[in-house]
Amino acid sequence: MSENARYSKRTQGVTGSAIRELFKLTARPGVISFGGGNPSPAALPDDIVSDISRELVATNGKVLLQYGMTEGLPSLREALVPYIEKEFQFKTDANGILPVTGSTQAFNLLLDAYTDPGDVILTENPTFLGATQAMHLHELRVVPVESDDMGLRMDALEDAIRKHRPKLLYTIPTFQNPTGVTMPLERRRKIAELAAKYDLLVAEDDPYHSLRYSGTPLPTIKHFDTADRVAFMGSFSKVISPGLRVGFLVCEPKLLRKCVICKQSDDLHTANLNQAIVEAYLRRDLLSPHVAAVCKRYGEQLDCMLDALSKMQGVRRFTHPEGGLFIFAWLHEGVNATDKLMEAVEKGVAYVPGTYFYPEGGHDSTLRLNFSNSDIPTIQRGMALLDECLKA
């Protein structure tokens, strides 16, 4: 290609994820990886679902390998109604969803359909890397909020809704990417009545809400949502498979038919097949059960890291989740994750800097760790090797 090729203005500045980056890394042999997010290995159902799809395939292949509607499958979307309803704690109708392929088409849809490039969107501080590589790909203007331990300051938030006159915010309230921290009650009722008063539209990003192992569950900020200004994002990769690609969206009529238009272009429609394995979970009640013994084991990994972090003398502090799959910590003033992350790799071990979850960089002191990968031996070993390493 032409040194004078031009590529769109749109990817310039736009880099690729860190996370993917850092797989290239811990591919090595022996390496332990607390970088990723992926699910434990022993909690992808591969007998469940193979047994699934051959049933399905065998009973109704001809439609399930056909193209299908953009909208999704009719009958996944019937049996979304009453899981949505008594997991996320809001009412909605099977005319309401639109299953997507993963939750991250979700918020590419919703960016599509609502927001024009400069818009402003706001979005947690720190966020999920993934989210903020598409505001740039839009884009859009990314103003980050201020956020403490239990998420999203609401003082910030008004004075940056007042100031900047977003479009959008994007927020992971439960269990939040990269922290592991849960936003409390009253402020997603409190984000609810902002979004109203301000014609704001909430992008609610929720795929990890089921992975909770101790504390009590909350509603949804889209339970308050009395004025249609919030858009929920769900997901099936956490708690059944990433590699099924099946999430879903709730949002108001008008703007969820426009990101249907918007998906008709994208990739058509979420694979049939794998929207039917879903609805198979959902209808045969297979999901409660798996969740649960994920659940149990997740717990105990969580943990064995916190106890590891809690006698480690190279971190600051560190967060306390109640489920999810991520610990957030901060090192000592002055000590660069970035810069820790080859000498890591060396002993054994790897994670994900802290700076590439907030939008304007900086906090170099910060790092992200994944329990859910790794069983406790394997979380045992590898955080001996970050003492060492942070004690160098």
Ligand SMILES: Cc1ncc(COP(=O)(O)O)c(C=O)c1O
Second form
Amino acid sequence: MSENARYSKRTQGVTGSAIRELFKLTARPGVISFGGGNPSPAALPDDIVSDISRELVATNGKVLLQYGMTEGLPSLREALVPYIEKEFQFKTDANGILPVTGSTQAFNLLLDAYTDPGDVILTENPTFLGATQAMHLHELRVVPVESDDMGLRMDALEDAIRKHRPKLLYTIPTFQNPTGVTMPLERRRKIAELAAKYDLLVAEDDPYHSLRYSGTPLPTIKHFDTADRVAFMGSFSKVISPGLRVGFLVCEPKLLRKCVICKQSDDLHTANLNQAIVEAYLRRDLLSPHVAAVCKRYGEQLDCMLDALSKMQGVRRFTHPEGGLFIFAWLHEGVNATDKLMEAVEKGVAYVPGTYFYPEGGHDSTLRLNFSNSDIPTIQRGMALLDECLKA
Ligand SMILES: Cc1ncc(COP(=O)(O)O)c(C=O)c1O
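Having seen the form predicted alone, could you now give me the structure of the form predicted together with this ligand?
Whole complex next, starting from this chain.
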């Protein structure tokens, strides 16, 4: 038996996240990282979370430190109903919401509950690496669909649905990772229609929705979902703290029940204390002012990075996001962003080569830049280093 044959077929050929590997290389002291998707340290509300935690444990510690229900804290589920209606523009009730351990878990539960090995899943091209990793671990056939500066192309999507008969579409319609682009309203409506027409389940992943710095908020795909074919995933990672690991899933009752069963064997339940902290943010109206302050900071950082990009000769074009955490850029033909990365790290700046986000690889001259995790002087310094490196 070859050494590899010992391990599950599921994990054969699935490499660790390239980004997490790159982190190790780029985590040298002094390297400015535009690589990860971390919130700014200044945006992590440690003081408030510390006060809330102390109070919660003092008043309700015996409940919060005990095992909890897989379905989540009932009081959080109730607090999520008006939040979801206001923020994401669709109606649900407390029983239709499952608090989860980050939206990463929501997606894995959906794949557990809804797919079998060999099923086809459609994605944007490029798409979020964490999601493609989950697809591969579930042994799905990943079919990327042509996407443009407004997200998935509707003609390409309908062709792919007809051709591949997919079980699921995974999409990040708002401030997409890695491109930062946002799908316009008509495409959102059309996706809901296609889902109903072809009995396709849409997994709508929307962790960046509230991080809007310009333009007008758009309704979600779920808003148009009259046939209950959209499973919606939200997250508090980017708006409060990724370390809390709290997100939520909203989908039709039978599918939600199956996800609860899968969650029982996965982690039993999401940490009670963390759910209660998020609930306190919602009930005490702490989230809106926090998000407003974060948006002001990130909006200025985004403008600073866009301004630097517009002056860089080595960059052929780049996206102009209205929110989120990322800008995607195209270098000149023939310039390989992976090759350039080590040179950039030597100079003191890091990014993620775009090729990793394309399920079928290629697109070697692209890269993703994060602007949330560095303050303005750091962005200016890092972009000057990148400019030097790309000019060379
Ligand atoms: C599109 C997308 N979905 C989900 C996640 C992970 O969210 P969570 O921390 O809630 O698991 C990320 C994190 O980068 C992301 O970019």
